[in-house]
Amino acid sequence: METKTFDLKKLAKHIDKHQKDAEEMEKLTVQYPDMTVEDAYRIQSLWGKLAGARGDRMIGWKMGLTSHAKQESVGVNEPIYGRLTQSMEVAERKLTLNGLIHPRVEPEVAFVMKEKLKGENFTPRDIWAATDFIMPAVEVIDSRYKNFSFTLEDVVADNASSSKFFLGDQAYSPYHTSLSDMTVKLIKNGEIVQSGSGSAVLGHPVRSIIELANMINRFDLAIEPGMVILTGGITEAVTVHDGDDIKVDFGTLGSMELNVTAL
């Protein structure tokens, strides 16, 4: 069967122009059934590209698919990653829908590194002595594809649905509690929607430090110091709309709040 060849600077173009309008899009391997996850990685490097031409300039790293339960979902057996650029991260409490198709909010932790890692088979030790702290974070996850139905390939080339992101206010020693153990409840609109620990991230949240390095280091690239790494979501990912009040409880990391709004 003849393969059909495809240009991946012009679909990295045609996905951060639906990614700037808001506006969904068919599948990408829908018209190339043949794209590789490499190719897809590929894709997105080139995403990053153009967002840094226009002064987006990147400031870190956010895994996905760090849950071996969704791993055997999608019939994969390593996490994804994305790209974080200076313009996701927001500063004040108040998450607008303005600019977004299909909101959802997952709760996470927060790496901020202090030291380069560039290389394969690092240790945890390794990762906390690269951390300089953590925080309690909250990803907002937004894919471009209709009904939110998408290929590994296409979230992949989709920065893995990267969107926006909050940090908690308070920053915290790497050893300040045990990750794995740590409680953490999704509360919206004053209800418990979601709850899980820390343990759901590949068993330890600096397992995904550890898979980030090894992914990245086949397309020769490093985790830098001072990047943001979001390490996974230690719930599943809740639909948020128009008035939402959204509270993350992370126990001994604290809790965050948001207020939902259209505009």
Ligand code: OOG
Contents of the next structure:
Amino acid sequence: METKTFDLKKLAKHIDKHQKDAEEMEKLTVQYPDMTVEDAYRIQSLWGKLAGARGDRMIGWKMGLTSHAKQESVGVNEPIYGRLTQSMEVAERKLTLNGLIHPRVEPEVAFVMKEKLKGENFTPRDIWAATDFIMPAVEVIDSRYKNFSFTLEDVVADNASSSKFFLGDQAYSPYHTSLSDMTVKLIKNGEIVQSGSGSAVLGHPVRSIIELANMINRFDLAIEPGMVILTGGITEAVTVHDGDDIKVDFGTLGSMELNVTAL
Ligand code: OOG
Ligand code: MG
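Okay, that one was the form predicted on its own. Can I see the form predicted in complex with the ligand too?
Zooming out: every chain and molecule, the one shown earlier first.
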């Protein structure tokens, strides 16, 4: 076996510290240019174990960079996944900036699963049959890297920039509306700053779940019953500041409003 010049566990701890201290860091690939995407997912998995060991249980997965708008904005051209833990879910409609570095918000559709999915090449029918309900969602991403700038390997190691997420109050039947036709508007302080359609997410958000199952199966992992899955930003992410009022209009999936505060 090839010997790596770096210790994956040490790097997971390094990232964890920067997350906790809200302190930006240098890209890992500057110091470790031979890091592979697989190494990066192993770092992410080790981070998940650190979180679990302090009681921050994993409750789901997120897909990222599933839309062209998102890929363009960060210069990474393939989908990635990350781990969602209990402490990331925020129930109140308040986004507190304290503890974050340079957060951005993005509208997404969340799937909540009722059945386990493990394997490759699922069809949309398999996914619908395994889905309990869907919910509108707002994800808060906060790269730990300086200037929100990273390579594919860096962002994967940094848990796909996961930070916080909000789910709407209302859950919907998966058959409530056509998610690919749904139009979403992100309104900041009364002004529409981004808009997009569900089809921006790999043609249809259901494709994001198929892709997630494929990607995690390579590590022998599964989507477990009860898990929540964020399918990926429909529009580009928007930077937020103290005092901002963020509203997302999800069309027939209702709307969500968040107040951004320093503390
Ligand atoms: C990576 C995370 C992307 C999404 O929905 O596309 C993501 C990033 O842009 O920092 O969460
Ligand atoms: Mg996202």
